[in-house]
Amino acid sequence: MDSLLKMENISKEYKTPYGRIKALRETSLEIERGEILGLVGESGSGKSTLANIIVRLIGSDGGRIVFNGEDITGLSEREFRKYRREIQMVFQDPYSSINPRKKIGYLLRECLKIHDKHLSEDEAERRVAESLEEVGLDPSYASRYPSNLSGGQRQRVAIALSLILRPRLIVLDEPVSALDVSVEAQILNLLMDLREKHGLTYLFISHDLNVVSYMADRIAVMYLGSIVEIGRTEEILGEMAHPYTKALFKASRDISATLSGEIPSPMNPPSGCPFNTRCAYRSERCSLECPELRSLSEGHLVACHYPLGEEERK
């Protein structure tokens, strides 16, 4: 595997008030240079706690992140400064992600000027210019507020802030979520030309697999901090080995299906598999033992004790 991002044993805890929150259990992923990696599971799974960590908005607790080969877990943010350029990240919601008081040429521009501050006016002038233009808006957007624009608009000027930069990695954070569906296609589209123009290596989060299985070359799933199963796309799709990938997977297909029970608290998770309480086929095997994850083919992994289906587990 030729991997930009390797992250290996990552853990974070929260403290709160009430507990502590453990929203990473040792957690895992490789994401291999050029590829689309999804990312998917439901809120409180932890994928948005490991997307922060990966583009340093906060820290870890242990493990170890190696980006394009180079070690950058212990780096300190002076240190790490080179790298913030190269991993950027695409956020949820467009209307509080860009800030309203400033027009999108001025936001373009910080961005160059604080990571390339030796850039001719000239020269950042036309980067701004071509980045609107790349993510499919005129340039003249540049002198507009952001309180000027659509939903759709402001999630295209996100796409070129984090495009400016000329990363190798962006991080998707529910990029379409807040989008009405015709919008959806039209930035998933445009995200797909991106990829291909630059060559560029996307982690794309989401909780709807109908979207991550449209776009990712490989999908994860999490579920309570642990990646639970991951592969090539179309043999997740093919042949989904943990109950909580089929669940997903048929939420996301019939709009009144849902998931039984509720995700349990990170603050007293289950004992034995993460998702013993909601499966539907648990063993005490499953109450007592956390399975790890183990390979059913090549590049297809599953944390489960009984990962061929409902026969194996009567």
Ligand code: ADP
Contents of the next structure:
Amino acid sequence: MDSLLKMENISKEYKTPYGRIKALRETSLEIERGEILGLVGESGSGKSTLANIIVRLIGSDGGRIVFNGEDITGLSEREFRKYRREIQMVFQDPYSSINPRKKIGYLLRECLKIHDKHLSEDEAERRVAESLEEVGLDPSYASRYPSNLSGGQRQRVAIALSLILRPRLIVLDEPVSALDVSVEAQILNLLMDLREKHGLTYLFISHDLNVVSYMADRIAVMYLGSIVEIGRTEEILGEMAHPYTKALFKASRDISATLSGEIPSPMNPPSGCPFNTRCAYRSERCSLECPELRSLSEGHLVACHYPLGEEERK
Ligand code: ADP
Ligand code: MG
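For comparison with the form predicted alone, kindly provide the form predicted in complex with the ligand.
Full complex below, order starting with the chain above.
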């Protein structure tokens, strides 16, 4: 695989007054150059933690990250600067990621100037107009305030902000979850077009499996801080091997319909397989021994002692 981003054994613990939360448990994930990798899992499974570590909003406790062939794990803030423009992020809520009191043109220009101090005014102006047009907004939006825009338009501005530095990788953390369904489709199609046009690579995080199935070339399924299954989208949909993947996809919107009980607290995770307390197929071994991710077929990996067969998948 020609991987753009490779994460190996990333762990992350949050210390809280009530105890330690193990948000990532030696998680490994590779993103291929030019692909859309979908990351799914219930709320609390560690998706945003992983995303925030990739863009360096937070640090990890251990593991290794290789980006575009270079180990970026131990870089200082200064050394990381040249990668910062190459790895961008779009959040669920553009309200919290965009300063509402600054004009959109100002925000875009600032972003450009932080990374290129010598940029001329004319060139900056041109790039701002270009980036607005690229996300389907008229260049006149440069003189408007984010607070006057609809949710969809604001998310377009957030995408423009992530694009203006011409990144390689964009991490999208639930980018359409706050939008109306009609707007959602437009934004998804815009993201697809931009990926095509610029040869971008996306890590696309969503709890909505319909959205992920539509967008992603491959899907990774996360549970309690571990990747439990990963494969090409058709494989995950047609030959899902992990009982959790099955529960998740059969549930569509409401996982409590197919799974008993809540996701266990990451403060006190189960021993053995993290999913064993909710698994319909568990055996004794599952509460004793944590299954490793292993290959079922080329590129299709599952962390389960007893992967589902054809009959069980139904
Ligand atoms: P997801 O995005 O899949 O919902 P998160 O990465 O946000 O998952 O959270 C993983 C776990 O870490 C959850 O149990 C969450 O409560 C906890 N967590 C996330 N951020 C923090 C934080 N800043 N401090 C303490 N716990 C956190
Ligand atoms: Mg999240």
